[in-house]
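Given next, in structure tokens, is a single chain: the form predicted alone.
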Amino acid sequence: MKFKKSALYLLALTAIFGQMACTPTDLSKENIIPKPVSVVPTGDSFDLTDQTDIYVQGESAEQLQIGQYLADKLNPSTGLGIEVKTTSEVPASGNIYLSLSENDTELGDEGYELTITEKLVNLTARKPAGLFYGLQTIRQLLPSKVELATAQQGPWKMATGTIRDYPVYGYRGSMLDVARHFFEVEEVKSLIDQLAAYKMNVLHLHLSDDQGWRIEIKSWPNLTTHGGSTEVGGGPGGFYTQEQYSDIVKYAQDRFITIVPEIDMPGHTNAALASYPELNADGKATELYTGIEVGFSSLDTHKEITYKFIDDVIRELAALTPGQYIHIGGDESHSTKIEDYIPFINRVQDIVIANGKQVFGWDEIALSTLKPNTVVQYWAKAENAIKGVEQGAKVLMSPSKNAYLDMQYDSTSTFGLHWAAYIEVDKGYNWDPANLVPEIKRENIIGIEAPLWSETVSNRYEAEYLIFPRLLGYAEIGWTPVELRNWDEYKVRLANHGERMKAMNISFYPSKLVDWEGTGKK
């Protein structure tokens, strides 16, 4: 009998201690990605009980709505039954509050300031982006088991203590191309949720290639019914209306991102020829293609119908897209001449700007003579986009050696392709886009974009696969300032991300580099 006593009493202090031990009491431990500016411990921790509840200052509908979105987070895995409410007064102790306050202008239009207490959590922001982006970081503090969609066993605790966040770049991107092979609707929101967790706010859409025209334009409808009809290697295909279209924006809109959608030319653009054969040259449909090699396609640059195409194809895009840009390509048109190029770039600014959208495209415009407000991304040629910024562009930093997606971690990656370089996650996480060419400075760049080039996967678990754990370290070159980056330690932080991804449903590569298994696991 006695003997049984002792037992249980070890029992009960192996449960104790170990409780104790998971129990976060350091906020500067934990492993937020990205890395915020500030972080000030206070060695406590906070409890999510069934007696927490979120609350919204205010009656306004988006804050409601931001504070559902962190309810319906949470309450799958915790099985607490959270519920969103409104007050006009910090409430009582054990709960979530939610507040906007325009003082703090430090903040921006994205920062927030995360106050944890063993009583409550206090997210404050000058913006509503902030408090989304502030949310992002309570999923972090809490086990990555709250991001399983069944109920999982508690506690549920967070570090105390106070966070200072706001980011260095106001466009922290990633493209997918859904052109080489055609991404669901569904697929296209997951890569949303992916985004938003990790604080980033622009998902540009490759909607148009030599493979596939992805979009509906209702003024030109066999552009999706044949042009739309396959993608590399044969398959099916398809594309998106304009209703599904506009319902990938609003998804994305909900969650403080930012569709881009491209439309590819005066190159890249064989679906099209393959749909009206009056975009050609010689007045003849081209053959649907299905490869992967580039530069044989253009739009003939010196007929009218051309430009009345692409102004009708802007115009239903533009009127669909509550984004400031239009992306108009503009890369590897080998077989357009430079003399036609130059004056096809400069028109097609025009257009994009009489339907009250701003230019983007890839480093090649800066060729020509670039209007105001064009944003020019560099990929391939620095002299190109130093280009841009003698006439005045900005640039968006996506250069294919450090950033691309579809570039294999190595030899041996399963997907990918290998033409700019190997980009292992080290490589992929340490370079900083104000340092990488000296006449493209800070003031010169709006942000930071990881392209996914679709070649060689098909669906979502293969893109992810290419995509992450790459993604996090791009999400972190765009939020968090250079001098607080470190390789060796961002890659514990990664480590400990691990069980998280997989929580998430994430089919991420298992680097290396990283020791997934050899971190205590939050």
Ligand code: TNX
The other form holds:
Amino acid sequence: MKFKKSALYLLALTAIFGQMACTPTDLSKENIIPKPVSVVPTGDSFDLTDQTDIYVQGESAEQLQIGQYLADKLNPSTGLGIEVKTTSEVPASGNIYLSLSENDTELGDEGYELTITEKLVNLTARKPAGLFYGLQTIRQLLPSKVELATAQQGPWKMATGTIRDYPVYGYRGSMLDVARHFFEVEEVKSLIDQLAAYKMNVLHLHLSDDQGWRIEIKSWPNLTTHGGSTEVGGGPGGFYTQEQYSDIVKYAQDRFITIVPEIDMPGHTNAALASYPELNADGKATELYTGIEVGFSSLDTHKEITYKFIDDVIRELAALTPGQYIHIGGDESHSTKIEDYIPFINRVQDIVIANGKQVFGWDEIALSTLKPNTVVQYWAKAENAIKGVEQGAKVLMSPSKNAYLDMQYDSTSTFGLHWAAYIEVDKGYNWDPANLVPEIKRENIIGIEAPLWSETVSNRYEAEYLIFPRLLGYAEIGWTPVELRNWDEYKVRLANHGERMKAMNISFYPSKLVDWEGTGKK
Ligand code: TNX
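Please could you give me the other form, the form predicted together with this ligand, since above is the form predicted alone?
Starting with the chain above, the whole complex follows.
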């Protein structure tokens, strides 16, 4: 009898603790990355059940698509068969409601307000992008296993309260170098999904370099048939047909991500020089290159055919690009004389503008005369970026010592380089774009981008080792006000994303600075 009683008591205790563990009630303790601007908890929980559906206000196709995106994220793991429905009024208890309203101007174009009560998940925003980011927060409020692709046991509860949230910077991006090693369409799409999950909105694709040309240009077909036929280490390389590239752009657009395409010039052009003899000063095609040196190639800035070539490439690329920017590289042109480099960059800016786009370039382009709206991407030399600021240009912050995803974490890292720095997860997180170079102030900065150069990584999983978990920190730098950011607090939230990243099938680097096995996991 006695034994039975204590066994029962134990059972009851287990049940209570079990409930406690999986019934989140304190919204302020949730591990949201990037950290929201404001969270007011109300101490209860909302239960997602097989009665739950997503109601979208009005009939807009875009809103329905956003609702469907959430349903598609939740249904495989929860098995709840959540449907998306339109409505003209607030739905009944137990549902999720998405609506747009212009009134709340503080939210801006990307912000949202998420109010969760015991009865309803109510997400409002001024623009569809805001709804999309609110959905990303909803995902993170559910247990990590919601990210798994197969059916899991519930319950599916969320803590109640109100989150008001909007980003500091309008440009929150990453870059993938598909030139040094080629990445398949599906690999790019998987990165796009990962960026979206952390509310990033730009993917810059480095589409050409010495080792490979990766985008089909119909008027210069050898660029890809020959120039795309290898990569670092001599592998098979590859390229995107225009159709495949458009598919990537559309996939990104559906996730509120703009693709910024880069054709690097006048240096980093060996793949083009190997494909067309006429682009070379001596009229002879170079050999394909599979090493990792930089700075040895240059377009001939004195030949007219060079500008015809660039105009054709930019025209075809602009036609595939709904975004406002075309990136012209301009970095490390060590084989181009400075007196040739400056007029070249000036002329290429005109070509981009004539094709209806704004110019992006690495910080060296600030040595030229920048056109209005040209953006300078600060990666190496502050003095260059400052020259840009002095010319009235906006700056994108990608300082290699802080934000380069291809830098190793430490000397034991499996992949990566370390010419700029070792960047452990804390170092990647602990800096403020507006407080790095005194002359580059908040108002000069459009945002932050973390580039992944791919000399040392050749597939999705190798890339993920370098991208994650640092990307989450860059996402937070781009989104969350600096006053709300603190490494000691962040690292606890990050630890809780270990399970989530695993569920998302991300092979992240398990930094020793983070207590991945710590308590409070969800
Ligand atoms: C410098 S960053 C480069 C790239 C290399 C990278 C390797 C920049 C604008 N140029 O060509 O891939 O270093 O970390």
